[in-house]
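Here you get one chain, nothing else, as structure tokens; it is the form predicted on its own.
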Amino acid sequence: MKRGTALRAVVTAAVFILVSGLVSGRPAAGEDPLPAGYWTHPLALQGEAPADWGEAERSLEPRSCAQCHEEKYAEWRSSLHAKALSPGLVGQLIGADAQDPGSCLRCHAPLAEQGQAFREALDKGLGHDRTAQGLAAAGNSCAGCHLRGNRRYGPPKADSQETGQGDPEAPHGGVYRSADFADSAFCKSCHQFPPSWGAVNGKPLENTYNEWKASPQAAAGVSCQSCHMPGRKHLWRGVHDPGMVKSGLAARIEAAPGMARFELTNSGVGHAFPTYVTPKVVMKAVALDAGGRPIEGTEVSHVIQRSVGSGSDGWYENFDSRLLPGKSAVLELPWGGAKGARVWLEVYPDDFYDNNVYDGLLGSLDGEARKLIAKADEEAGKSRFRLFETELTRPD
């Protein structure tokens, strides 16, 4: 296969995965709803800010927001939203035969001004240089959710739940508060592929919002924000965070008669676990000898994943063994001659990139693009972690 053809196939697959769904329109109407078209992509340019505003008021930079919202800024900086214009994404966007960046930037750096800044860097041959990316380097930042036409929008007041237009004499002319910020529909613009993008085996590649709508959490009024922004924290923890993953699962590990048994239940995740095609989760167990050493050839495992691939005919699904809310998977290890067993859950948050996308790109790219992909590949390999690791003693 020619270099360009091979790269195009991999980049097309990777870019499609990286973009997290585009949905036009606004969230479901609530009290003092957001204006129609709030999430129409691509976002429009903000235009000129009022002439009497100070420099910080006019700025779209997250650092300017930190002058009054230091705590939120610090939370955001620790999140993956702040890292959305990642080395893996940029490496693809500057690589040979790469697609127009607009489709990815719509969620990874959604402001029109960010798109302009990144294209200017590309035109100068500096798309790889964060210092040259300007505002785009901020990824999915404050303004991406809170700013339209230089007007600030936010959730209801925390104490009174008051909505509507705030004090016009306040900075930025006040904030318009809407209950839509607490609605899960606010998140679907970047976490739900629209019907127009088709489906693989009847399911969009990114189907998180629809999975949530069918969940017990949705029926109980537990929103995306309830789990991913508790106390309005701008952290958005997910599958990369061991504590977040553990909080949504229930593990039952026991030395049962005849076998070691590991039961894993999606007890608190308000969508499929994991929800998208990038992660892989593996239940594992291995027999131990009298000295507590693993016995070769005894390891058993069960993969929890939506495994997909792409070819000349488009996307296809290999299997889907994910756990829907309330569902369980069981792994059993017969004792045989073992004296005990070790049981654990292995989480690979970036498995699809680590073992599919990046390997292909590293064989096709060179220069700055290859350096970025190599960095992303290294980071992906380091993202894996273990949970629920337990050693069992065989019962007498």
The other form holds:
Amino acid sequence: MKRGTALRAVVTAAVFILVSGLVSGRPAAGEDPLPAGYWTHPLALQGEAPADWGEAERSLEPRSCAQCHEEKYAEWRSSLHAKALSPGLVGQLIGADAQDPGSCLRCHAPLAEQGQAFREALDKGLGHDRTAQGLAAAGNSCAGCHLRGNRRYGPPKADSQETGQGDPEAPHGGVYRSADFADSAFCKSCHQFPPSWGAVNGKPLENTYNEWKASPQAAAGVSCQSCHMPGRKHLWRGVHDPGMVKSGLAARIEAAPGMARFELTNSGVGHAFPTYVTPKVVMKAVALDAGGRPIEGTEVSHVIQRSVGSGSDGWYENFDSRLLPGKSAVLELPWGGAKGARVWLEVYPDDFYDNNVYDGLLGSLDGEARKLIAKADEEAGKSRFRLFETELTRPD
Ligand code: HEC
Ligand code: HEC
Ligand code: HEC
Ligand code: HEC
Ligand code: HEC
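The form predicted on its own done, now the form predicted in complex with heme C:
And the full complex, kicking off with our chain again.
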């Protein structure tokens, strides 16, 4: 190679590294991609682990991964992914006209080995029993996202951003690292119903990936993982977590001359707020008298929700008042005879289960299934919380 060409090659490479570094600082999705069919359901059995692997490394139990990945395990255990084989799910799977468990387990306990374990428990009449459920009880577990054919898959190496097949002499026989792990599409197979499952008033019942795709956050390269797994933490906080919900909203609460005014904006949720059909959010205000007591009959509210129902013709939508990214809702309370006002936001993460699904099931189930649904119903009723509670004084 002539000197000029060599120099140009070096300069081009430097510019390329600089540009790609500026754009994302990370390898692009699709570089060393995950194998085709990584999320094809049902997943295949892992098969035999290499003969020289120890007991912990060949196990699919999250507790075994914990021996070497303690922090990830502690985070995951506190997340809803770890609780996905929940009483509300299992109660439906062992109920009177239970469906094929596979149609639910594909997202709630996706490994083929989990399906086997759950079916064995069902065959013994012990589907409700956590010890009999074996590996299925782990829900959406480490191996479900990271193992195919006993091979470990993970994101680019944290320090070097290296992708591709690791050294076969390294632990796990070398991890295969792919930028696809940091891409929103990784979450799609469970957080987006495919078009073939139909739509309700033009939108699939679960439409999170598509909502994200149309968001300004997607355009700016902000992925699901950026918000739900910052620093690669395995917490996946969502609508059940007050701090997480607050982080996505901007509230403007003011004592205007004629009224108390509450404006709520979806300032940092990278999809509709809320994305799913099960939560209900209510903006509320009530007038206060001179002693700071609520004045009866003055409470006003605005519901933020995608309200759906189902009947003999299938699903229907009552209304959809969710806030798309950047959008706002306003609640106004005229002062009337009031001296002040109290303003707040109520979040019911499990409203649809609490007030619709579980009440219906409790009427038709008995035995262990009924016990599980009663437990789920109780938990769903308790998950509510309040945000932005403030008292305003009427301006003179
Ligand atoms: C006996 C200890 C041990 C057990 C058990 C274990 N791992 Fe690992 N794992 C390691 C070590 C050590 C590394 C670092 C490998 C490297 O840098 O090449 C690693 C790397 C990884 C990586 C890649 C992370 C990175 O550094 O890029 C993933 C993903 C992973 N393990 C998942 C799992 C899962 C899932 C389980 C349980 C099913 C598990 N591991 C069980 C020791 C273990
Ligand atoms: C395409 C993936 C997918 C399938 C298939 C699926 N779910 Fe879910 N399910 C989810 C997700 C995601 C959530 C959490 C929703 C949210 O908060 O956005 C959820 C939440 C739930 C909840 C509330 C949380 C809990 O565990 O108590 C229940 C109950 C539930 N699903 C039952 C079922 C049942 C029964 C089936 C089978 C008929 C099923 N699901 C099939 C993805 C799925
Ligand atoms: C729902 C899917 C999912 C589950 C369940 C899951 N992970 Fe991960 N894991 C990911 C994703 C996605 C990333 C990469 C995130 C990113 O790049 O922002 C990751 C990253 C990792 C890493 C690399 C961390 C680093 O700092 O480089 C390790 C190690 C790991 N996971 C281990 C585990 C273990 C152990 C469990 C169970 C206790 C587990 N994972 C459960 C999806 C999952
Ligand atoms: C194998 C299916 C699967 C994959 C893959 C998956 N999830 Fe989930 N996710 C679920 C299920 C099922 C639930 C509901 C668990 C429950 O409560 O029963 C859930 C719950 C959640 C929640 C909590 C929702 C709430 O109501 O508070 C968040 C946030 C979340 N997932 C984000 C992600 C992100 C981000 C990714 C991609 C990195 C991802 N998930 C990948 C199945 C999956
Ligand atoms: C810009 C940050 C951001 C991005 C990007 C983002 N989310 Fe969220 N997400 C939030 C916040 C904040 C909440 C809590 C408020 C809420 O419930 O909508 C949330 C809530 C959720 C919930 C709880 C259920 C519900 O009804 O709201 C799920 C599930 C979820 N996100 C999944 C995802 C998935 C999957 C992606 C990518 C396709 C994604 N999120 C992208 C910030 C984000």
